[in-house]
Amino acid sequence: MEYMEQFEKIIKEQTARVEAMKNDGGFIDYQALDTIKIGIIGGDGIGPAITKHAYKVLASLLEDEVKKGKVEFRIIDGLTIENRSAVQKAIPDDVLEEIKDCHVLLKGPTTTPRAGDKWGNVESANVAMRKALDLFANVRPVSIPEKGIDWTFFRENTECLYALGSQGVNINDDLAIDFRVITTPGTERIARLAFEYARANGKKRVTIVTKANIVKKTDGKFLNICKEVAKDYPEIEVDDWYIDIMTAKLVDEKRRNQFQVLILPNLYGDILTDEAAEFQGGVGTAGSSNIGKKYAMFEAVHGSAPRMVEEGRDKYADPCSVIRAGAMLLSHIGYQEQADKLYKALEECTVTEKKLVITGREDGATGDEFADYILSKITEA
């Protein structure tokens, strides 16, 4: 039967993937590189409009490093829905080659077609890139000191439902089945990265989020492995919560400031980080990092908003999310001083001073004006 063959194929692919993870090497040392190559990927929709502003800010902060040859920027334009649809691939082969020739990436949003869209059944570029570059950790910080919120989410990026989201099967007209995968090495590496982050940054609590009481095999494995890894970090308190009550506790003013570092499988992480982003102004203000051992990608959390482009409003799109992702990129590759300047400028421009407001329309600032506003704050610092 066709669906049995599909299931057998998935088992073989995932078994091979497990073996590959067991044999992968250590993390790249950016400071040991002669030149750090940073790819700037505009994406599509409002992506090119907002990403150019983040590039402008990064180029200013790293101007001296570029002159010394320590940093090189590369513009990658081909990851548009038009190009992807034309070849019916999530990432065209030539674009993937350009991407793999970089060390870190700053990426604007990309469109993922829905069933029935004119673009065809093209897989998410984000999901494909996470697979191709093995970007196993999606790290999203949310910090609002005045509310006592200081959360860092470690969302596993390459497993769970999203990993096999395009490989489900229709058994018949009445029955469809999708597949979910959780592996031991995949869970171990996201858990260890989270605990290492907690230890390095003086965090006292790590929270594991699952639905292990109901989804016993996969979520049960995720929870048990995270608890096993936790034994190597006895100074850190560990607790676990189910995803449903966790969504409630993030809005509980009496409880939410107790959470610090959270580890989650892919789907739960997607849901919870969007909820968390609302506390700091919505997904339009949130950046995220996608970390692997060889590559890293930093991106805006929100979508490509094609309607804004159709209505001629892309110049009014908010670049804060991808600029914040740029600050995370700077920190990741070892330029913490520049990252701190950018974080401080973002806080002044979006919270404390807030002279310009972006509304997405003519009654608000343009992205270009906002980028200049941020640069002026960096210059003043």
The other form holds:
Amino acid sequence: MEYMEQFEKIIKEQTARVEAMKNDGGFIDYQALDTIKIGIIGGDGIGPAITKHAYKVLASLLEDEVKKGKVEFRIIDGLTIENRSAVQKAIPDDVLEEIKDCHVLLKGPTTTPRAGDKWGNVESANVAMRKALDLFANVRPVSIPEKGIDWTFFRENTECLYALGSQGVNINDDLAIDFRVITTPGTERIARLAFEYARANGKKRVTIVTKANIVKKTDGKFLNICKEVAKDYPEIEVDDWYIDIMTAKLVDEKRRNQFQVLILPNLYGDILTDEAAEFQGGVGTAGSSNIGKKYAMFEAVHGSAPRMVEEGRDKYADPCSVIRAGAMLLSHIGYQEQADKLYKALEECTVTEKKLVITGREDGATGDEFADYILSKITEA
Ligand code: NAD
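May I ask for the structure of the form predicted together with nicotinamide-adenine-dinucleotide now, the form predicted on its own having been displayed?
Now the full complex is given, and it begins with the chain already shown.
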């Protein structure tokens, strides 16, 4: 009867989680803070090389705010695989303290060891950070103006099949059962974030993606709660789709342009955002944000590219993805004007003007040169 105990334990933990969520207050108002502390985390591999460029760009855009004391940058060096491996922790305690002392973070990629390599079995720093800072929303914009695509995905990050992925039970040799959790406050907060985003950005439609016709309890709850939240946003049109047909519609050129903001439980969100990112293509084109009520973390979508460092090519790594993540950060903390300037400069440098090109090798521009190119466009504007 071990599995009955396991099930009971899960129910107790999740009930406590629901209560904690109900009492965790509202979203932080960054502009109401005396000083907004922005942590810059280099991470591993090419991370420090590209993140330093993003820092330079942000520091330039926020120069006046720093002078006024409204914004403060904190450099956090310790989130490296060497340090994490030495203490066998996903985030060493002292580094977590530094992180928690910031309000918002710009993070370079971090290496997650594979079974059998020299770092031991250290858990992913990203997963640990999402848990420690309760970053419940993974927000990913996918924009391809020439194809009329402008999607923003709101993937729930703390529930669904993944939250209990390691807590399933083998009832006997023939029978294995996993658990999936969806909660009312967990769904409410992601839905509200998505609708608020839609309202603030003039989006006309929000699409809820589930498989509620089959997975009746959990997806049923997710869909119902999203629809409840939608009532507070009468100017926004709401539709709901099943994940299977939604996956097909994203490749349907006649239909896909109708989607704008999409809300999804964790697993469907994971799959659909990977599919969507594939249309966009190129490591320099996307940023990703992980948002909670108290903290938010912004990062590149690519990894730490260890081979580039081994081959001495880190200076040729493309900094655009982490710089774009920086633009998302600016917008999140209330500096929309600066964010727009940066988006425009990125568009000019990577699409319309393209005076420099990054190839990841000697025949292309260095990250340093490219960051200066972006900065020159900002000052020119
Ligand atoms: P990767 O993204 O690091 O590399 C994939 C390919 O893209 C490689 O050929 C690499 O050289 C190239 N590339 C990546 N970023 C680039 C850039 N900015 N400029 C030019 N070329 C670039 O993926 P991977 O090899 O699967 O993962 C390497 C490590 O990164 C792993 O330890 C993985 O766990 C980690 N990772 C971290 C994150 C994160 O922190 N968010 C995300 C993905 C992977």
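The term rigid core refers to the most C-alpha atoms you can superpose between the two forms while keeping them within 1.5 Å. Positions refer to the first chain, counted from 1. These numbers come from a predicted model, not from an experiment.
Once both forms are overlaid on the rigid core, the distance between the two CA positions of E19 between the two forms is 2 angstroms or more.
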